[in-house]
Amino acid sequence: MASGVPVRIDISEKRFGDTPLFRDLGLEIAGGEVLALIGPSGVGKSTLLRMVAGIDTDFDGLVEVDGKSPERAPVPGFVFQDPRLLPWETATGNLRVVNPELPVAEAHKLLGEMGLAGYEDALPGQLSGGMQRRVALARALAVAPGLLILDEPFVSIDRKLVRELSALLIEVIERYGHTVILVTHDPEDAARLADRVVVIEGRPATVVEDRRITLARSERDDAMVAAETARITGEGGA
């Protein structure tokens, strides 16, 4: 698997219609860093992810992934708000669709790491919602990414499942060392997973907070996560 790669974002302007979504927005993300991006609905978080992934190229400015334009950089792993699995493909088949050269044994190994040993030949309709999200994460890892992009991966699921998937993500982050950009509406997820939390607001969107979390993920107990969540939301002081 690839190690984490640096990401540079320097957007002069991105428009939807007459109103700029971004103007003079800059971020530098170090290789192996886990950055959580928080902001209100409609501020442009998912659009920014698509720009980093090379899906949206209609903007003025610069995005670089490991020193290359996103179109020339290796494909990132991308986990969407819903699993988006191909219903006619097995769990193994969904991984090999994004990487046809992935050996079946390696696909099975990835699924096993996601807690899906024994479900390699199951179709998405035979899996629970949480299991489908695990397959989606394995699929993102199947391209051996240096950059992992997570767009609201915990949306519309209960907190028990969020905790299970968060623990799984922590294992993935520590094992592979990817650079991770996580978009979330929930500051608790950022406090639990991120090395750095960036809050954007407004139209055009600007960075209103850029906070680092230095405590190791393995040492973040519920009390620490609650305190950091309060700081992110402005309820816990400086």
Given for the second form:
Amino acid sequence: MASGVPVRIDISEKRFGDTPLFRDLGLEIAGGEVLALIGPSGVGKSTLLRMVAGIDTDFDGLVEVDGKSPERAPVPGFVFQDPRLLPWETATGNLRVVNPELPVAEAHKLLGEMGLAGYEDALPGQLSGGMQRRVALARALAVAPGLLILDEPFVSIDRKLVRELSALLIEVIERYGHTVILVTHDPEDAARLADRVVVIEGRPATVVEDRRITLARSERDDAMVAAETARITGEGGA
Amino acid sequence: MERRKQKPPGVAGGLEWFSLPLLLLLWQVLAVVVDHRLFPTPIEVIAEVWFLATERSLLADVGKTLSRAAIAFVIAMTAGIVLGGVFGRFRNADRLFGTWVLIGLNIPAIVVAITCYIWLGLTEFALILAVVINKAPLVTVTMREGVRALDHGYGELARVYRVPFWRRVRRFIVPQLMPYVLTAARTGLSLIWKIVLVFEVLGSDGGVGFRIGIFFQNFDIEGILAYTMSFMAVVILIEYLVMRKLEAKVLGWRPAFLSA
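To complete the pair, please output the form predicted together with the partner chain; the form predicted on its own was given just before.
Now the complete complex, all chains and molecules, led by this one.
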């Protein structure tokens, strides 16, 4: 498995029509760092992820993943807002469709790590919503990524499931050491998972806060998460 | 965590097996009630089928019509899938040729058949071409809608994971289009054999339509129904032995199949 790769974002300008979405936006993400990107809807968080993933190249400036342009860098693991599983492929098939070189046994092992042992041959339609999201995470890991991109992975699911998936994600982060860019609208998710929280606002979007969370993820209890969430939202002391 | 449970088939699933016997029973009752030489019972028609199959040319005629329908079906499906794909994918092509498709959809089949016969003579080629011209626009329209309905989310998924073109076609696009292909195939089969029969009546040297035309001139209703029943039997066999199995194989992942 690849270890985390550094990411450099230095965008001169990105427009949607006449409106600049980003102007002079810069971010350096160290290898293995877990960065949570927070901001209001429409600020451009998902667009930024697509630029890092190399599927949006219509901008002035530079994005580098491991020192290369995103299109030339190794394929990132990408988890979308919805599970986006191919409904005609089994759980194993959904992993191998993005990486046919992945041995079946390895795919089964990954699904097992996601708590899906016994469901390797299940179709997405036979799985619950939470299980589908686990398959989506396993698919992201199937390409052995140095960079894991998570675009609002907990949107539209209940808090209990968010807790379960957060715990799973923490296991994945600790085990594989990927660089992670997590887009979320919920500061609590950021406080629970991230090493660093970046808040962007406005149009063109600018970084209004960039703070580190030094406490190890395993030591973050509910009180700490609540306090950190309050700090991120500006409701607590600095 | 639990896999979603599937419903057991139940009694409702078996109802389908009563459908055909029920139709035959209804026919038998009506024929007995009407009691007229122009309204034979299904038993009389089945006896006529046996006679025509063993003593006359029913099997050869059905074979001839089937082969014409099969050739026209394959050509119309191939052309329609390609054209529908192009028109669905490229707006300008659709703008330029959309009206042609509209004309093809609405031009009366009989006009196409007569025109082809006048231009090309009473040939096998003219008959098959006329059927293809009638059917291909319907396949084109169905496939165009299928391509337009392709999920952009899966396209984005494929781009993010840099799935190569042919794998993308095979694993992402074709499965999404299969419901449309099967719809086009099913409506195609039902439409094509009807058109082939009409064109055979108009001019051919054999086939179900040709023979029904002769039976009509003699007011031989038993012969007409015997040929119709034979062809229906073939169509039902194709439906159950080919179409349903194909459907279950390529669309087995759909919720309707998973819960069936």
